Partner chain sequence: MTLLLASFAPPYWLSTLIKVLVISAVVPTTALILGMVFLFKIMSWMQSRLGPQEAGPRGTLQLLADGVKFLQKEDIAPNGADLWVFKVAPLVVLMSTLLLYVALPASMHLVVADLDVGVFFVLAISSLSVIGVLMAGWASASKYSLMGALRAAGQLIAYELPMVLAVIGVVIQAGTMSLNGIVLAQNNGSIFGWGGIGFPYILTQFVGFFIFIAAVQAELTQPPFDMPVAESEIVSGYQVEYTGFRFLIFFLAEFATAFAFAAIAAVLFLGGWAVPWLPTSSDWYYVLGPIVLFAKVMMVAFIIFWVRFTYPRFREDQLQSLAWKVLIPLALVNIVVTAVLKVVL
Amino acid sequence: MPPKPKVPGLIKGLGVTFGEMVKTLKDGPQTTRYPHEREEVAPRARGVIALHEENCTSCMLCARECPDWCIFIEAHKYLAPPRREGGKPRQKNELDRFDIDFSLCMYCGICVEVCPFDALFWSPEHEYSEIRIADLLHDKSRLDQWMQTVPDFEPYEAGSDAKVKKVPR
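May I see the structure of the chain on its own, in the form predicted together with its partner chain?
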């Protein structure tokens, strides 16, 4: 049961709001004056997905696992020269089209997680709103540009035995 207060709650409530007013005038508000100031976003924040094309083998796992089916991949096979003299020519996949439709994307991160070749990365960049919805379809070159905003993976907390992965640059 709550104890009976000594000072009536009406007076205490007035004191709380007055104190907050003084604190705001002295220390500043608790708000960030966007767009003049910007907030510090956590490095792990899920802002936009970046693609490192060299690692992608168009295995289509990300497109298959996406709950919204917002990744569109087209690739063709080509014969690469053999790795050493006298070997067989290797069959490789080359990406024609890798689009992520961010108007459908629900930022769940399943595609980034299931990629077996570490070709997709999260970036905390979040200011990419467009006037037309069609512009929210980011194609291969734009996704590659986002790689520059991907931060390095942070070190883990004490007691963890996970290895910190490296971001290919």
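Having displayed the form predicted together with its partner chain, please output the structure of the form predicted alone.
Only one chain is given; partner chains and other molecules are left out.
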């Protein structure tokens, strides 16, 4: 039996490319035509960070733990009425400013994890690009709007002893 003639690699590669091109013309494209068609994101996707302002006590743990220093918090103290009749007035913090600069954020999630009062949540929303980089500084009202996109909590697998974090509605 005579030896097979060797096909140069370039011709073989062009043959594969031509075969895939014909298959694509027959079956249609395999990619999503973004932005006209949108894929469903994973339920626990990391998109943008949402703030539930009522839960924030201005403890500043998130700002201290942030490796990028992209969280800015300002608050003031005020005297709240006593809890019981005849008690002393108590001192509370009121949040004046809570900003996250998403042009600096690396989406590590440390701020969400260290928040002891469940004030920060991940939203799967990822379409928030801006023309000006300065517009990526989201204030507390804009961060609060992202709470509408936070999905309901999915329970952990059976036997897991992880802490349950409930999304306030």
